[in-house]
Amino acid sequence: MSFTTVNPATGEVVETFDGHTPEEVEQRLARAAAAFAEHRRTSFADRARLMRGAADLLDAEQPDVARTVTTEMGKTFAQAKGEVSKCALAMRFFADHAETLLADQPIESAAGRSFVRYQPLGPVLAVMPWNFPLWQVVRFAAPALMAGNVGLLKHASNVPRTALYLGDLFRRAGFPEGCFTTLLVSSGEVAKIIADERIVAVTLTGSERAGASVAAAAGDALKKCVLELGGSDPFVVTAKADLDRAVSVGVRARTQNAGQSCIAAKRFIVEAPVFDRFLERFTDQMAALRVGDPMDPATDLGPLNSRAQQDEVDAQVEDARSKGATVTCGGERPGGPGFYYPPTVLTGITGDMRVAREEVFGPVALVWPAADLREVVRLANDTPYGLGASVWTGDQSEQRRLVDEIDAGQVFVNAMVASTPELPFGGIKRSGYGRELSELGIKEFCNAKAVWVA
């Protein structure tokens, strides 16, 4: 199998790579197992030195790496540079804090002394998507390597250049060969790799279907699994919100990465007294965004990732339109080269529309009115997903109620949902299970060993 980079801005093939043969995969698995036997014994100080070296390389190579990301998946060059910087920040966070996060935890008991010790599990397979091709790998790799594990990366098939760069990055930073390895293999080979006795756990960021497949394979092999899947995040605006700020942040929360983010705001639920004003201002600002060449600094939105992604978003909008939804801006697929789609706002959403139950992975915002706070909560939770939520109100009692009653892995108050090294990241319901980042994330792939000293 070959892996091809297609520039989403033009539709042109940039480069093609040969996949790894079964013999090459076997060599990489053997090297990972051997590397773990040594890496687990290294000190936190040694691991931190190497991790900071990787961060330094990212910073030094930021423009070139960002250009690769933009060429492979279409995000604007400015956003790609921001992704590179965020990865370096996370590497330094775990370099600085891993030893403290994984320190022995004393436990009161009848023993003379008892505690929990956190120790690495071994080689972990990471199955990762294309939309944040650096960040979603690093938010696994930085804590996992700092904990003493080693990683093998099966990246999305359309970002092979980024995948190979990541494998080379850790090697150049000084990590021993096998500590982090890229595998150019098809999705069909993942279950076999999970079943290999040298793999101890697997983490996936991706679609529900991919998550179900990986979880089934991990379950068959009785191996630990962490899943970060889709989201249809609510963006709640009450009558007591700062409306101007909610509108401007809402536009950014929906259209970052051309709307191709699991934690992008997708369902805007607005209390009735401010609904009309919100919709008017929100529509105007969405319509004013500039769609174009992702390398142009004036561009707000680049193309979608692929022709298939463009087809899917267009089909979801057309389904809603045909069933009575109102399109207040956008909604027309452009002609010409590239996989572009305009910022789009839909109202009048009903339960029989695909957009009401599916994740829309593109710059399409769904706007609902809500009569009161009770209906706000009902609509926010009326989704099979539970990844993130953004709530906007200046009333502290409303803030407490919305934080308590909205079903999500994270709730951001008067801010857009984001992932940051200090906080755990993950979802509930069909958005997956387990956590990345923070103390919880670094411990996901550790053995919590109970120690009793008489």
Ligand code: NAP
Second form
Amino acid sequence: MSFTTVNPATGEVVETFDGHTPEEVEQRLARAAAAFAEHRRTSFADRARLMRGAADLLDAEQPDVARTVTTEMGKTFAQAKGEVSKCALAMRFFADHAETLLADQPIESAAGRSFVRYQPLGPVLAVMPWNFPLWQVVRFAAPALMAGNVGLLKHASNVPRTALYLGDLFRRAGFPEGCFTTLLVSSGEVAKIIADERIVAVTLTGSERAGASVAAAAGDALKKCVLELGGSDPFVVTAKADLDRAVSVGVRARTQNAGQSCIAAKRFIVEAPVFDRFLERFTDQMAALRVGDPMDPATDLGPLNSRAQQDEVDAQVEDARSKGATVTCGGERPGGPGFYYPPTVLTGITGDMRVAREEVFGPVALVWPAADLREVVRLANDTPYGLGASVWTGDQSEQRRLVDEIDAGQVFVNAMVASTPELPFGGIKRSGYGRELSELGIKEFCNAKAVWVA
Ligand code: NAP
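Please could you give me the other form, the form predicted in complex with the ligand, since above is the form predicted alone?
Now the full complex is given, and it begins with the chain already shown.
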């Protein structure tokens, strides 16, 4: 099996890499197991020193790394540089806080003394997507390595350069060989690796299809599994919202990363009194965005990640149009060699359209009117997903009600949904289970060992 980097801006093949042979995979698994035996005994201070070293390397190499990411998956160079900086920040966060987050937790009981101690589990397999090809990996790796685990990365097939860079990064920062290893393997090889007795747990960020398959393999092998899957997040605007801000942030929340984000705002639910004004301004701002060369600083949206992604978004929009949706801007796939798709706004969505139930992984916004707050909540929850939600209202009682009643892993009030190292990140329903980041995330791959001292 080989892995190819195709530049989504041009459709050209940039580089091809040979996959790892079964012998090479075996060697890497053995190294990971040996590395864990040592790494678990190192101090938080030693791990933190190495983690800060990795963050310093990322900062120093930011432009080169960002260029690699842009060339492999098409996000703008500016957003790629932002992703590099965010990774360095998360590494420093876990370097600074892992010891406190994992401190013994005293428990009142009939014992003389009792507490919970958090200890690492072992080698964890991470199956990761291409859309934030650095961030998705680092938000697993930084807490996992700081907790004393070791990691093996099976990255998406279309980002082999970034995958190899990440494996190399931790080694160059001084983590011993085997602490973090890239495996260039196909998705068909994942179940066998999960079943390997040296692997103790698996985390997957990706589609529901991949999640179901990895969860089945983990279940079969009785191994811990964390799933970060898709989303179709609501972006709620009530009549009491700051409309100008809601419009401009809404445009960003839908189009960042060319719309290819699990926590992008995908379904805009707008209270009737402000619906027309919202739709008009939102459409104008979406239409004004500049689509083009992702290396050009004036570009707002680069291409989608692949021809398949472009085909899929186009098919979803065509399906909605054919069933009566109104396209207020965009909706026409451009010709040419790159995998571009324009910012698009659809209204008049009905339940029989694919977009009403599926995630749309591109810059396509669906806008619904809602008669009142009750209908807002009904529409917001009328989805198989439950990842994030952004709610816009200046009224505190509306804020409380929306925070309480929307079914999602995270609700952001008067702000777009984002991930940050301090807050737990994850979903409910078909968006997956488990949490990343924060105290909850670092504890996912720890043994919570109860200790009773008589
Ligand atoms: P994907 O096709 O599911 O791929 C994700 C990873 O899973 C890749 O490494 C892929 O490898 C692997 N994979 C695919 N099928 C597999 C299988 N049957 N068994 C084992 N591994 C398998 O998803 P994607 O298109 O790259 O990413 C987009 C999806 O990720 C969207 O649904 C998005 O919402 C979701 N996502 C979720 C979060 C979150 O935190 N909740 C964050 C980012 C993205 P190959 O590339 O080799 O197929």
